[in-house]
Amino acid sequence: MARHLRIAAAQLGPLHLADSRADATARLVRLLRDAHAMGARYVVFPELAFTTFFPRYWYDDQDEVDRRFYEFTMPSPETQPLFDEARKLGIGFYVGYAERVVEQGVVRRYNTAILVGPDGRIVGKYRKIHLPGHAEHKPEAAFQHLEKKYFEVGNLGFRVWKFMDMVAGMLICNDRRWPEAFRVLALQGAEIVSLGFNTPTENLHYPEPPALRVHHHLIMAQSMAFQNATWLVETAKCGFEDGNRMFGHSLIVAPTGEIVAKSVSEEDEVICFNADIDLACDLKRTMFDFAAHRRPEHYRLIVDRVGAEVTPAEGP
């Protein structure tokens, strides 16, 4: 019998500067709410889903942005509500948000997601490996994108849980760039991967045309998914937050790399798709049958070089 899963992408407008961890998480329940009602048994919100995307900013005291933007534990009172709500209606869901934690008598902080079960009971943590941006401040910018000094790169790897009848596994925001991340995940058997994200409509870096920045965040989801052969599930947070506009198409990919649901706006949204979560097997037994075709002996280049180099062939 086919396993059958409604998933729902819970997209969230702006989040201001002004706007209160409860304020965000009041939003959360009213889309959790709506999520409940097309019948969607698991949500996906975006990352960073309490604050605004506060790395756009320049902060010389660390303790106000502690204060003002992590999460000293999960859940927190102001997100509390969320998780009670989420038990009350039996719905599993994914959220990101800034972990602040002392580990070994350290204090460290990451750019987290977080698996939630219907039970309102923590499976799963995933922390962000594919940090963007820059740690240096450029006051020249017209923004900030200051992921390298917020956040220390993720040191849980790439997982996966046994989550809901599925295996399930979680991304954020950049890591949709890099094969290696869905790759690794597909390796142990992934068969929905979540993911948040917080992108920019404008290229810090060099000019890119907004339009072709929505093109190339179709197409990695499209192909990510198909190659993998799995579920995705991509959640932006969007709009314009203080004047800093941020793109939306949030979207739910079959492992077909076909787009079975997208959002249409840029606020506050709920897209929902009934997900046969075995739609993947006849691709995992065929042409991507891993464990027939891939061929790791030659691959080592991949883990083995970090920046691209050029090494010509000798010989023919």
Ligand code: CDT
Given for the second form:
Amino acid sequence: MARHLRIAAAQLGPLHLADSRADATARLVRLLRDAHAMGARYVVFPELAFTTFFPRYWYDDQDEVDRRFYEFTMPSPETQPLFDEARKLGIGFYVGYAERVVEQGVVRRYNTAILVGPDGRIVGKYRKIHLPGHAEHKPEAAFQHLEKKYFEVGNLGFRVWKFMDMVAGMLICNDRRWPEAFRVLALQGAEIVSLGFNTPTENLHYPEPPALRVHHHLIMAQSMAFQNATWLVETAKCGFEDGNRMFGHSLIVAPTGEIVAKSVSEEDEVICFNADIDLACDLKRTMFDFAAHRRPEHYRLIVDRVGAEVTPAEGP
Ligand code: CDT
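Coords for the form predicted in complex with this ligand, given the form predicted alone:
Okay, now the whole complex, with that chain kicking things off.
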């Protein structure tokens, strides 16, 4: 019998600097209840879901940043209600947060996402690997994108878990721009990839029409899902956070590359779809039968070279 799972993306509208973790958690709980009312059993929340998108701000005092934005434990007294409600409703979820942790005596900070089972247990953890933006202060810019200052590159790799009768992988925001990230998950059999994002409507680095930024978001999602034969859930935090706009367009994409559900607002909003998880397996057996068709002996450069170098062939 085909495996079906009703999956949801629970999009968050803006969280402002003045909003507390408890405020954010209360909104996540409301979204969870909406998703439950729609029949969802698995819910994907955004990246950094408990605070405003703080990498847009420069702070001199890291202690203040730690206090305001990082989780020292997950769950914490403020975030526990989300775990309690999810367990009560029997819903599994993905959620992103800023993680501060001491590893071998050293304080480290990661942009992290976790998979939580319907029993409230943390099943998997991913620490964001592709960190966009910059580490130095750019006072002349309209806003900052300081992920390279506030986070280290994740040290857990790209992994998948047996989760709710699926093979589930996690990514975070900027990872969606890098096909290698999806392929590494697909090579471990991922049937569903969950990803939270915060994407500014304006491009910090060069002028770009907002509609083009959304276009890129959509084509990336469709191609990544299709070329890796996975379900893909991408959930935004969006709207004007203290005047800084981020786009919505949360999505559920089928392994065929078809968008089966999409948000229409830049507010709190749940979208839901009854996913045939086996559709991923069908494509993995046919067009994207990796074992039959991939030629990794010709892909060496992908791991040996980071930046592009012009190295033309010398003969025909
Ligand atoms: N959160 C995050 O990774 N946002 C980036 C912004 C890129 S522009 C510096 C994204 O890829 O959506």
